[in-house]
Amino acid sequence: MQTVPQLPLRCWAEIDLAALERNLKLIRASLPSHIKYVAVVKADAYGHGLYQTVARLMHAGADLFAVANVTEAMAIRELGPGWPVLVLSPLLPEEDKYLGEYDITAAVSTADEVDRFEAAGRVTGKTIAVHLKIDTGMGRVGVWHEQAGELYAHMRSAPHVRLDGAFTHFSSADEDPAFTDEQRRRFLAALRRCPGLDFNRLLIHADNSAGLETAHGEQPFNAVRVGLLQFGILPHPNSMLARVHTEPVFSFHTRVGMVKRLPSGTGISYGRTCSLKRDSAVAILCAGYGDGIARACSNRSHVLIHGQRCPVLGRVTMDQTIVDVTDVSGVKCGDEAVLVGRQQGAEISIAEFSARSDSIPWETLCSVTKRVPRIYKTSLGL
């Protein structure tokens, strides 16, 4: 059998797992001691890699994992049996049977879901763990807060369904604290409509990365869901959470494939949306929108080469991006270009890259495609 040669990387993302662990410990230190850490790792751990990220978070002491679907939950269960795994999104009926088999916790929003999970538990002889999801103004999944008591009463009549927690989701925690406070009040009022809740046993959570600054550890809250912040990204640039000095975990890199000189007036890339205003040196990078550089970056974004900012010229194409290196000396084929991250003291943050992409960091992380290898840095470095 012919051995496949180890080819050089043309475009890659670096994931600093040591920084991830440090971030978890910093966030936990900023919270009251009784608050449980719910690590949100849906969408392949926000593009960081589910297996590697979850394994490091287990090592760092996460209490529970939250995911979007049963497939993600089953993948986590393969890594270890000791951690609760909560599926935040609705299940399809065909997925119900896996709840008991893989010890997965489901979110409940409707009486129909309660009936389905009761039936699944009866068939397997296992009790299905659930969290009651309450819609306090997000308008997405969850029982409307005024009907939470009715759903809770229905749940109590299902012997194979066990309530392990209750939660809500803030719609505007990063930009509307007044409405966030209203959602919190609605959530607490909904819980009061559910007599007999044992707050010493249940996990009660409302705050996420964007809302952690509103969490004061007041009763009955005893858990927070942490997604973006554990990856070193502030959900909002003016967030009070800047006091928690988390580090970026993700960086995005490519390489120069060619350098050439072009005369003033030359049109660049498809549609000639850019014309050179001077005789220029341009570098063609080995990455494009097929890797995760959005077309919206065309004529707007920058990359770092030799620690200097180089503007993107013309439209980003599927496999290549053109940048101006006229003012950077010595650029040659093979040089590294940083799309997100640091180089020689300069930095392009994921917030900046996302803004130039008409996007947000959540989407940016999930948009770096599967053909981009993830390179994991594991040294603790504490």
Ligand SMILES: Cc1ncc(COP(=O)(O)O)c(C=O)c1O
The other form holds:
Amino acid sequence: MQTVPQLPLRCWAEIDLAALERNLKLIRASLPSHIKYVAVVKADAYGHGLYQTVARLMHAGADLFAVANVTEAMAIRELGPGWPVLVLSPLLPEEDKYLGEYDITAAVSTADEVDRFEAAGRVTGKTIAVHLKIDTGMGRVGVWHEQAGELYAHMRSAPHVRLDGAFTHFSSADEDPAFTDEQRRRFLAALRRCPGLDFNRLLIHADNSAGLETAHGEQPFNAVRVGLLQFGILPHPNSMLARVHTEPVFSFHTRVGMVKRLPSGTGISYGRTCSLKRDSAVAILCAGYGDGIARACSNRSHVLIHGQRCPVLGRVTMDQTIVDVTDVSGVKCGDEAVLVGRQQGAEISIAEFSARSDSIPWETLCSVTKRVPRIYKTSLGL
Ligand SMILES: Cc1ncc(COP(=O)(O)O)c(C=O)c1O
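Target state, the form predicted together with this ligand; input state, the form predicted on its own:
Let us now look at the entire complex, which starts with that chain.
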């Protein structure tokens, strides 16, 4: 069999695991010491790679992991038995049997789920761990906060279902602190409708990254559920979480495949949506929407080459993106172009890259395709 040669990278993401570890420690240091850290690592750890990210977060001292589904939870179980893993999304009935087998914690929002998990526990002879999910104004999963007492009472009649925590999720913590406070009030009122809760044993959590901005540290909250901030990204540009000094874990890179000169008036790319206003030098980059550069970046984004901002010309195509390098001297085939990250003192943040395509960092990270290798920087940074 022919061995595959070691080929150069055309488009890649760099994942700085040492920065990830520092970020977790900084976030922890900004919180009261009794607060448990639930690391949100759904969607392949926000595109950073589940195994590498989780392994490093385990090393760094995360207390618990939150994922979207049973497949992701099983992947974490392969890495180690010690950490509780909470599935945030509803389970499909065929998935119930894996809860006990893989020691996975489910979020419970309905009496039907309680009955299903009770049945799954009875069949396997195992107790199923759950967190009660309370909808305080997200309008997504969770029991409506005014009905939490009834669901809790129902749960108490299910001997194979063990309540390990309760939580809610904020709908607009990044833009509406008053409503976030209202959600906190509704959550605490819902907990008061559940007599006999043991707050010394249960994990009580609400704060996502943006929630940390308005957290008051009041009882009985004793855990936070952090996704974006641990990857060094602020939930919005003016966030006071800048004071935590986390640093980006992710950067996005490609290379120049060709440079050529074109005369003024030339139409660029599909649909000729850009017409050159001067005689120009253009660079053809080795990445397009097939790698995760949104087509909505067409005519709007910039990349860094030789530390200088180069505007995207015309439509982003599947495998190539065209940029203006007229004002950058000496650009040649093979040069690196930075899509997100730093180069020679210049920076394009993921917030900027996302905004250029009317997107958000969460979505941008999930849109980097599987064609793009993730290159891990693993220095322990001790
Ligand atoms: C239920 C839940 N909790 C926590 C988070 C983490 O949010 P963030 O990435 O803003 O910290 C998410 C992310 O979408 C979520 O859906």
